[in-house]
Amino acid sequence: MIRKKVGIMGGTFDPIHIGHLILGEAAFEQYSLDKVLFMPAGRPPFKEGRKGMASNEQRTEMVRLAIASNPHFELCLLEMNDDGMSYTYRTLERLKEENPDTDYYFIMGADSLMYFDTWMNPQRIADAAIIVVATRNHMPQESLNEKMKQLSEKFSASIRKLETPNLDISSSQIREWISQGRGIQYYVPDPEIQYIEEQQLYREI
């Protein structure tokens, strides 16, 4: 039986931007994935509606709009639970249990890998998925290689590199630009820009 290969792109996506989409597409191509799940993280109800931040519903809608034109991108709301607390290891174990014929590729940035030891139950994450790390220009390759080797040995983890064009862009930067009245065209898909304008998001941060 041929096993399925599914990528997972998690994040707060506040807002999702072109860097996230390029990362997902690069993983799809490089690892011949069947699809990539975009999984917005839930925010606890008491943090909902904080000044300058989008709500869970708004973040979800922005992801939906941003990935709509890509047939192998899919929105997954597994981490949008009622209390807003979602742990990666639980999500991955649930997916594996529901889809035993699938190998999951958990996509993360090199910065996140540096703190992987501090995540909740890193061993269970390593057991449940192949970890795919996007390289970044500002991180020396030796540091990244050393960390990958260390974590691979410590957790018996399968950690692989993802070669991507480096886009030094962040959601916080986009929020700042919007609050300053700067344009975000080409950094965010057009349907999403229209939604951000309609909802008057990020005007004040």
Ligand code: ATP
The other form holds:
Amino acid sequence: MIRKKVGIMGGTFDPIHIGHLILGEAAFEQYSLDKVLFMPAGRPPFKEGRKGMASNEQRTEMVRLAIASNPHFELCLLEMNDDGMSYTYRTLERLKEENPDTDYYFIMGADSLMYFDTWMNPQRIADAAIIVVATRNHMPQESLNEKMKQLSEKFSASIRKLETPNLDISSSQIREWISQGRGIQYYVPDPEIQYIEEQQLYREI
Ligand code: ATP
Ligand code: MG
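Switch from the form predicted on its own, shown above, to the form predicted in complex with the ligand and output its structure.
So here's everything in the complex, that chain up top.
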């Protein structure tokens, strides 16, 4: 039986932007994935509604709108539980248990890889998924290579590179631009921009 290959693009997505979408699509192509799950992280309700931040529901809707035009992107709400934090290792183990015929490719930017050690149970994440990492913030390739090597050795992790141009964009940058009244066209898909406007998101941060 041929094993399935599924990518996971996790994030806060506050808001989701082309950086996330391009990473997902690059992983789909470069690793011949069957599909990519976009998995917004839940935030404890007491953290919601902080000035300028979008709610769980709003972040979910933005992801839904942003990925709608791509038939191999899928929304995954496993980390969107109302009772607070969810942990990546648990989500991955649960997915694997439910889909034993699937290999998971956990996609992230180089900045996230730098903090991998500090995640909850990095060993169990490394055991459950292949990690796919894209360049970010113009990190020198030697630094990225070194980190990949260090983590591979420490956790016997399978860490692979994703070839993408450096995408100079972040959710924080977009929130800042909106609060300054600057346009965000082409950085965020049009239907999502419309939603951000309707909901009056990020006007004050
Ligand atoms: P913020 O500015 O609020 O931290 P963000 O743009 O980093 O937001 P996240 O939701 O925190 O977005 O990121 C989710 C994942 O996507 C992380 O692994 C992050 O490294 C990766 N990522 C986000 N933007 C980019 C980008 N422009 N290039 C490469 N990786 C990215
Ligand atoms: Mg970030």
